[in-house]
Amino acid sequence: MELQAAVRGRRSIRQFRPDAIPRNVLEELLETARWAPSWGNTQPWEITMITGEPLEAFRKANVAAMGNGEPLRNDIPMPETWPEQMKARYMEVGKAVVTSLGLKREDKEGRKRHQVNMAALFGAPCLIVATVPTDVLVEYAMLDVGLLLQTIALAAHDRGLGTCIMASSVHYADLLRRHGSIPGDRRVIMGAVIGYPESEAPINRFERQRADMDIFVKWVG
């Protein structure tokens, strides 16, 4: 697949087939992703691949915690406010998601089912958890983790797999440590699910939007 096609064709997948991904396929993706850039080639990341019974145990615990309204226990605090322009984009994609599911604003039960499905990681057969040591400068390490996850997402798309980088997968870092055997000296940064997309599912097919280039680019000289 050409790079341009991969960048433009990749999208967040929110409904997966239950098929397991062969271990060798995941290893090939990670072999590619390890060439992602990092600050000073420090490569601060550690990746935990959670599948099978540990994943099902975490999925169940994550659904219960979110369903019970437990306070979030992220290692990296979630933003409480957004600039209006960013908030508008966030709200727009949220609207596109629920519209693709045929949910109305007043359909509280339907929206709750969607939240449960999100906590259940959209049925993906594998969760990728990116962590860094607790004694590194987290701002730079988070940039590096973002580059790594983008590389994984592009490599996965090239192989016919789909991904979704999900803050909701790391809301309860203690559950990830318990079910993913993640040591306490690692800070949980972000998670991403990966699997084979349900390609015909409307939630995987709605039209995506991006800001025009002149909104975020400033030319000097």
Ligand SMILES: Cc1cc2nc3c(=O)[nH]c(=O)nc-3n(C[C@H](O)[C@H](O)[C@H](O)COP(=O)(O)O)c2cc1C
Given for the second form:
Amino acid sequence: MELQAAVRGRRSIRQFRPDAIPRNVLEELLETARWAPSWGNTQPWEITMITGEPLEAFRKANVAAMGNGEPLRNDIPMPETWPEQMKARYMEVGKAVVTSLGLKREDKEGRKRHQVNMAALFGAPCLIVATVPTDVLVEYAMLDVGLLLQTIALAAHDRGLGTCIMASSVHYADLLRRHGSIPGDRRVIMGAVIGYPESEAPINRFERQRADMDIFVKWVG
Ligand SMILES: Cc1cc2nc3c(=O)[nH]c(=O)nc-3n(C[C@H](O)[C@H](O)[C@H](O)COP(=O)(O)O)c2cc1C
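For comparison with the form predicted alone, kindly provide the form predicted together with this ligand.
Now the complete complex, all chains and molecules, led by this one.
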């Protein structure tokens, strides 16, 4: 796939077919992704690929923790507030997701079902968890992990796979440690689900928005 098409065509996928991804396909993606840049080529990341029974056990535990309203136990705390402009964008994508599901604003049950579905990782057959050692400067390492995850997402899109980077997959880091055999000396940064997209599902097709260039670019000189 041509690069422009890959960058413009990649989107977050929130409904997957149940088909497992062959191991060699996942390996191919990771082989490409390991060429992502990192500060001083430190490559601080480690990737845990969770599939099969451990994934099902995690999915169940994550749904239960979310459903019980347990306080979040992320290794990286979630922001509680956002500047107004960013909040508006966040609300906008939330609305687009809910509308694509045919739900009305006041349909609390429907929205709750979506939350449960999100905790269940949108039915994806594989969860990618990026961790870094606890003794590295996390702000820098997070930048590197972001570059790695975007590279994985693009390589996946190129292969007809879909991804969704998901903060909600790392809300309960202890559950990931338990079911993903992630050692205690690693910080869980971010997860991304991957699988074959349900391409026709409206939740995978709604129009996405981006700020115009003049909103976020300043030219000097
Ligand atoms: C760090 C990060 C965390 C995210 N967490 C979630 C999540 O928990 N649930 C979800 O549905 N989407 C999540 N997303 C996807 C974003 O909503 C999505 O990237 C954004 O709306 C832009 O849309 P696009 O990826 O389709 O271009 C996350 C994305 C990033 C980069």
